[in-house]
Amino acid sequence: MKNITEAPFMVEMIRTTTNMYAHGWDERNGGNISLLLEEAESCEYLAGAEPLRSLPTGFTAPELDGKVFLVTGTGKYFKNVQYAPEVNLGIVRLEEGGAVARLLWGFADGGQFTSEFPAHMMSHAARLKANPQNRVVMHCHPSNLLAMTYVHDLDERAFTRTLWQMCTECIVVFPDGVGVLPWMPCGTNEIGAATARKMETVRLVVWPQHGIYGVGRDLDEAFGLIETAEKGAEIYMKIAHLPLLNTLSDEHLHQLEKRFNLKVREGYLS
C-alpha cells in the first residue's frame, strides 16, 4: 500500500487544520473535522487494512453503515496535526448500523475520535440526503461569530439577513441562510440531532456562545463557507455601535439573486 500520509486527502486535512489554527478558530483542542472518504480515493491506501480496534459510537446511523471517515481526535490540538498526523487523526469505518467504528489507521497513542463525533455523523447523514456531494463537516470557534451571538437577535432570519447585509459575497456564498440553535451542552446526541435537523435545509449552523458547524463538498468549500460568514460577523461587530449611512438593501440583495442565479431562502427577503 502507498504511504497514507502522502494521500491527497491527508495532505489537505493537514493543511486545513493548520490553517484553521492559524486563523484562531481552534484554540487548544477546540474544533473538529470529519471527511467522508470515497472508496476510489482511499482503497489504494487502505486496501486490506485490518481494524486496529473497535470504538463504540453511542448512536446509530444505518445510512452511514460501511462508510469510511477521516476524523480529528478528541483532546487533540490542531496545531499538532502537521507534526504527528498518525496521533491526531484517525480513519474509521462505521459498522453495525453506525453503533461501532472500526479504527483502520491513526490515533496511534490510544486516542479516539472527537467528542463531537455523533454530531458530525448525524450531520453527514442529513447532508447526504440533501446533497450527496457534501462530504465534509467542520466545526470551529470563530471569534466574531461567537461575539455576534452575545449581542444579536438569535432569530435565524434576522441573523442571516444581518450577515447578508455585511458584504456582497455573503448571500452569494450562503443563499440558503444560517441555522441557529438555542444554547445547548456540547458533545451530546441531543445537540447532534438538533444540528442535523437544521442541516436538512442549511449548510451553516451556529451554536450560540460556542461556535459554528459548516459543511461542503470538500475541505476548501466548508472552510470558505465559514470564512465568509466570519467575515460578515467581523464587519458587523466593527460597525454595530455606529450609525449606518449605507447598507445592502433588499433591492440590492435581489439584484445579486438575479445576477448569480441564486436560490435564496424563501421568506428572507422582502
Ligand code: 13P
Contents of the next structure:
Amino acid sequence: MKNITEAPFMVEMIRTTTNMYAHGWDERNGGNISLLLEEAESCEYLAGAEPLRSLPTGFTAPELDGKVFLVTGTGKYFKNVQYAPEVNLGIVRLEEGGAVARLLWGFADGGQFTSEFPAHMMSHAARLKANPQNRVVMHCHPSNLLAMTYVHDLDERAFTRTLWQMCTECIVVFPDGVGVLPWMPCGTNEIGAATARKMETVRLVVWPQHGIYGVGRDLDEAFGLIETAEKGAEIYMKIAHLPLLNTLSDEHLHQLEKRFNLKVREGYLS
Ligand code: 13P
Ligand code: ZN
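What would the structure be for the form predicted together with 1,3-dihydroxyacetonephosphate, given that what you showed me was the form predicted on its own?
Below is the entire complex, every chain and molecule, led by the chain shown above.
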C-alpha cells in the first residue's frame, strides 16, 4: 500500500491548515476541516485497513453511510498539523447510518474528530444534494468577519449586500450570498442542523461572535471563498467609521451580474 502521508489529499490538507494558521484564522485549536475522499483515492491508500477504533458520532446521516473523510482532530492546533499529521488528523468511515465513525488512520494519541463534526457532516449531506461535486467543509475564525458581527446588522440580506459592496470580486465569488445564524452554543447537533439548513442555499455561513463556515469542491475553493468574504469584511472594518464618499451601487452590481453571467440571490439587489 502507498504511503498515506504522501497522498495528494494529505499534502493539500497539511498545506491548507498551515496556510490558514498563517492567515491568523485559527488561533490555538480554532477551526476545523473535513474533506470527503474519493472512493478511488481512499482505496489506493487504505485498502483493507482494519478499523483502529469506533467512535460514536451522536447523530445520524444516512446519506453519508460508507463515505470516508479526512478530518481535523478536536483540540488540535492547525499550526502543528504539518509536524505530526497522524496525531492532528484522522480518516474515518461513517457506518450504521452515520451513527458510528470507524477510525481508519490517525488520531494517534487517542484523540478524535473535531467537536464540530455534526456541523461538518450535516453540511456535507446538504451540499452534496445541492452539488454532488462538493467535498470540503471548512470552519475558522477570521478576525474581520468576526468583528463585523459585533457592529453590523445580522440580517442576511443586509450582511451580504455590505460584503458585496466592499470589493468588486465579492459578488462574483459568492453571488449566492452568505447565511447568518443567530448566536448559538457551538459543538452541538443543533448548530450543526441549523448550519446545514443554510447550506442548502448558500456556501458561506456566519456564526456571529464566533467564525464562519465555507464549502467547496476542494480545499482551494473553500479557502478562496472564506478569503474573499474576509477581505470584504476587512474593508468594511477599515471604512465603517469614516464618511462614505463612494460605493458599489446596485447598478454596478447588476453590471457585474451581466458581465459574469451570475446567478445572484433573488431579492438581494434592487
Ligand atoms: P475543535 O478543536 O473541536 O475542532 O474546535 C475548534 C472550534 O473552532 C470550535 O468551534
Ligand atoms: Zn470555531
